[in-house]
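As a starting point, one isolated chain is supplied in structure tokens, in the form predicted alone.
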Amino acid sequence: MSTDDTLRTVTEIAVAETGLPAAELTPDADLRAMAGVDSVRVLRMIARIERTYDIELEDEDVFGTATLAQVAVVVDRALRDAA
């Protein structure tokens, strides 16, 4: 799986969990600054990502990210560590 594939899946999950249109959820958009995206929605998104990939992300990694591109990198790293 490539980072592009991971980013695509993470974006699909973000769209489903935030209700925002995909056009607004660009890879470099700061999730913390987006209207309607609060910490509960981010936690739901992370939980869904963990279920989708059957991984557990470290809190410090999750809270150190602001963009979907950064989340995709964290997911890819967790997938490599789990392999």
The other form holds:
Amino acid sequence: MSTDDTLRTVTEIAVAETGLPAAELTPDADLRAMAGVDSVRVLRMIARIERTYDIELEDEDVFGTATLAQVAVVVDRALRDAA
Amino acid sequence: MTVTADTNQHYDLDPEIFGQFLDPLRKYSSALYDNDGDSLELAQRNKLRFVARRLGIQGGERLLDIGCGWGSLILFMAQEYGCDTLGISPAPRQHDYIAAQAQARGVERQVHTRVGHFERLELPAGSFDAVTMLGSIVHMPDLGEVFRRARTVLRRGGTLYVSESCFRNAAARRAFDERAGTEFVRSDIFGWGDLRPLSDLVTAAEDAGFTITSVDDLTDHYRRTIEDWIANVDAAADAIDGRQPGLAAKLRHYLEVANAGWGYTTKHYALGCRKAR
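Alternative state: the form predicted together with its partner chain, after the form predicted alone:
In what comes next, the whole complex appears, and the chain from above leads the way.
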């Protein structure tokens, strides 16, 4: 799966968890700086991403990623590692 | 004498508010789901039987429940196992509720409560077969003193069951103890609480002289319990807000914060101990 596909799925999950419009959830927007996106929303989003892909992200990825583009990269890496 | 506690701002709310989202026993801690289809009520009964198994309860034991809440455990152990029970809680409103429930269930001679803090109450040494603390040690500042006193009131061979939400490890505690979500739950909901890693609880139990007999990870069960509570809060939002405007949203936020952290920052463990060399 390409990063584009992953980014699209991750963004869909972010839209579902935050309720924000997809237009605001650009790949490089800092999630934690966005109105209505607190750490609770981010953790719920991560949990849903992990369930969707059946992967477990590393702690430094869970707490260290700030943008959806970064999340997509660590998801791809986890998928490669699991393959 | 008026007994007050920091935690009373939450636990001494109108009992009917808790009746709106907890199970009929009003057990305010993790349930235990044996099957996918288990209701919250059944899962809470499963959990109380699990506690009895971990304690080695056979029937008729003398049991002390520290932080007894609305009495779900002492009422259950009196009814189902014929135990002679004493519950301690600093929230005065809970005691009238428990007395009425004990009367209604015909176990008023086996169910007793005292208002106060376990750390300060006079209790005879060696007088209990079992001691329980379900989600209450988080509100007690001196872990060492709590385990030492629990050991003192137990007879030789007596058992202790402690279940608690814990930081996943010491590093998670350092990273998250001061964050907004943690602070919201501690200050806005409870008044005071100190989440620790399991290793701190084990150390305190060992230092007090206990033998550790079991450790269970109940995290997934607590996640599902809280999902059931959130559904109940949503269904009863109007009734909850009718008693205290804005409380339904506050409760929901607290429960969502708790559920978002499971596995990432927090775990829910049950620790079994025995007073034995």
